[in-house]
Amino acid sequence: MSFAFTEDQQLLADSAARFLADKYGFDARRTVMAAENGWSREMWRAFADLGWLALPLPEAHGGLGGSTVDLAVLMEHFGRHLVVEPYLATVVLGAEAIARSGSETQQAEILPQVAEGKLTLAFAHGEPTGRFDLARIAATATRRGDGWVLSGHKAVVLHAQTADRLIVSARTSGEITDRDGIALFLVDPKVAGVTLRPYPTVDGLRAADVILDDAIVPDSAVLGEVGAALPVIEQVVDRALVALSAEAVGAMDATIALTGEYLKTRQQFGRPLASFQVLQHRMVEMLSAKEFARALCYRAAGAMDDTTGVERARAAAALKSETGRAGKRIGQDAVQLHGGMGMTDDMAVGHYFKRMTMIDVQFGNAAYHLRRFAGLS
């Protein structure tokens, strides 16, 4: 298949590159990270003005109807600049879940606000004992009158502290690993019974554990069919795997560029490090790993919209496994070539390595998705 961008995709890539190069430098990012929320609402409004928040949302509800390839184009540039705003949590995970499972009323209420930058979301699905298994849900939802009572513990929910709404998965029936019996709920984090325990993550983002202690939500909070949410969750997460992988590819590209510049300027034995053949070979190997991951990323992005079921899942699993492996190798090599200073807070290369490491473990690391790929048929 062809990996050439369309004219619109190239325009998107060019505009994202210009804007982020001008507004999202390394020092600016560190300032944003140190703020109370860990991200900039001013930058978020700029993303809305640029149409980035509306990009993958349905046109019927204020979106641009962009494809997964369009999304990957943007996420690759986010990776190059280590964007910390809640794009993955709000647009890729939260809004996608509502677009796939929400009622017409729910979509009409939520999605236009997301596109306009007026509302943020967090996807509260993973649990402390989940082991990357999307069906392993211990949180419960019990019918009570005309509503539901939610109880359980959700772990490492990205940007939950600043989210206006949480999308929470809970089990309405069955055993902890059953595929049936899982439902999605739209929850206001301020309701009684919901407690957030926020913390920074190693890559500079913010997350929280979400504790549900008999939190009561109305029937109108249910997204889609009760007990049949797992296929929707799998579709949402597979698309998120592509977005994360595209972000990782962008981070790999920036890491290689930084390392190349360092080797050209750092002197050893009166010569630049870049003049040593063994280090040139290391750089070529890093570049080859990145280019293969990038090609696989856009192939998988195309598969998200053109295929279903097992083929879609295999494409996502293969990609996540490869980007995890490539990101680890490139990050480790880059830090080693920089020496010990590569992991200091003042050196950008260490921040890229941390982000690639965190991307690897989100929704399953390289080893998990390799096993998943082998088990799908």
Second form
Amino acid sequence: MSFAFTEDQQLLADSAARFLADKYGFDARRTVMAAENGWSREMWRAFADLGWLALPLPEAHGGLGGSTVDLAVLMEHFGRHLVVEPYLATVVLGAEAIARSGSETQQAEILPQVAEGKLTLAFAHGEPTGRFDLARIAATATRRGDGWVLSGHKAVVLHAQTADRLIVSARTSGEITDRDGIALFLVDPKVAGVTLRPYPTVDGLRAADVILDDAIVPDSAVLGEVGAALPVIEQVVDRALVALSAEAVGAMDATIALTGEYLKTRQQFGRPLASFQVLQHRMVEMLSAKEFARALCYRAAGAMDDTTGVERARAAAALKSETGRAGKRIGQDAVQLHGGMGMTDDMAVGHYFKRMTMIDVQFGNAAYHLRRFAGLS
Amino acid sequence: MELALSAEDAAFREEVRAFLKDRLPPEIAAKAGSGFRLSKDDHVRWQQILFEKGWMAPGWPVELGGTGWTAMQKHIFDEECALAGAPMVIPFGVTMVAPVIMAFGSQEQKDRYLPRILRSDDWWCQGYSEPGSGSDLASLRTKAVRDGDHYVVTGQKTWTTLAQHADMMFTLVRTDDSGKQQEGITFLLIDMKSPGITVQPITTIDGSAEINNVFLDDVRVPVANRVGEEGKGWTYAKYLLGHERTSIAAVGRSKAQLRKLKAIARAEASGNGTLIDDPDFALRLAQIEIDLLALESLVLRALYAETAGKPPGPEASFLKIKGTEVQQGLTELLVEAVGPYAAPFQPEAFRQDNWNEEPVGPDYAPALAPLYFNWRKASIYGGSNEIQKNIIAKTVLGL
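In place of the form predicted on its own, the structure of the form predicted together with its partner chain is requested.
Below is the entire complex, every chain and molecule, led by the chain shown above.
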């Protein structure tokens, strides 16, 4: 067992820290967020040049074959800088779903383009009444001639508006909560019958609801085995939980650093806030919550690659529950310790708070994963 | 101990309910109930309806336009208003500056301002906090220099809620910095149309702009607008803090939020049922309901003491802490209840009257995450909860 980063991981961490500190300041991020699509193509090309888009993709298709720990190293730095580019949607969710279930032809068509930054993806799975239950899929896929007809409603699909391809889950058979009968489709969002309702999210990203109304796709759009997609979806999402948690840990780290700086600078009652013991203890509790979440995060990252089945699922559930709880607490306390300043849009701390709040909501909150963990014992 | 409402109070509750049913404009109640921002006109319209009824200023002496209600009746009134979705009466005039003017203002000030407050002719804002003076308010530095019949005021106030609508600002300024900090502070009433005042909105983390910076640059304020004596402003401000000490708990508002939370939990799918059947969620809902019951019990106890003529104790600090914890806990559960649809940011869905599109997700969803973010202010403003704990430690525990 080793908790040390490999030399490559350390290099990745160093280069991510350097690049993002240089190019991804708070003001630069705000400019990008306000632009039409809410993220930067130029930044995306830079991510491609740095090898970050290729990092976790299979070597056979233009990737670097990186581990989940590698991915977590990068995501932690994304969290420190609140990166808004569609990395989770494209690389962590979309490309991973294709890598796990796509044919050689599909992988060869899509993955190298993802690695080169030429193509982005979105993962259209969750539905309005599905809450966090991955099996609860009402969207339907019906055989017609050589192809399939898709109908349904996909909720809060991250970065759908700019995606070149959507990965859409739909039911080919069975009842709404059946584990069997779900298939994945690679869908061009421009085909007839696909309507997007895009919006910004409260934490500064972009998403859309995707309405499928008799959208026709060819048989070649099916990813993997028809009716057997749920295990793939679960594996993809569990790895995404680790990526999101790593992002949360990076955000926690940055939040604590900002808050510590603020306490040292802000004077009230003739002395720095940092000199008040009650605030010091609050900071210690925040730091401790972050340290435990981070330790669990890298352990779970290892488990994604080294374990399967219940053990892998338990690692993901434990982590997401812990980071959801820790992120909420750290975010709330950081705003409180910043006082009125913490409430302003001009201070970075509120943006970290909002991102951590929404990470908890994505793919299941702390309460959901706590119960999931209990059920997996 | 007799814990049921008296027949008189029960009848009073019915009277308030009947009035609200009859006079609260349904469109305003609907806006407030679904988390819409209310306009200045909405607030003024409702306050004028209250004025016509004679219920605008329950806390005032009867001869000045008060209602003569007991503390319990005031509580019942606040609670029924909140449950009916009535807009909160903007407190800066009627409950904040008015008692100070009554106690320490000149006859001229009383004659001029109190009737205008009662009729909502003037919108007031509070100029206390400054960029360098938050919890440590007495360190404020906005300077007022005497020049004949005027004070010339220069400095900056911040977090000034709804200053963009304000006609008047009551403010604490420094007239002397030679002695103890608290002793050089003066209480001034400033006309917001005075030359030299600039109001700059502050965007908060929920994306709204209800608070402001107010810059004062050589603003000339007549000495006649000073309340009481020069250098006594701190005493007057503290007098204000002891006023209306139970309303800070906002029990009625939290009851309304709890009702909304339950309605959402009944509407949200979870597993094969709805969220309200989810045992984990049900337990957390139960816990916050118990917290709210405990809060209400302490409020009732304080009201009883007030009615019995007992001097105010430290309950305001307990009520502030627990009250804001309950409010924040409810907003947190509301976000949790709505699941993934907490994420879309659709401010037009709860800020614009004329937005005709359907929001994505349930129509109750768009306001919830912004409400949660916005409500983090509650444990910061009005003396942060840390400051309240200091007060309790000192005054109750003698530490």
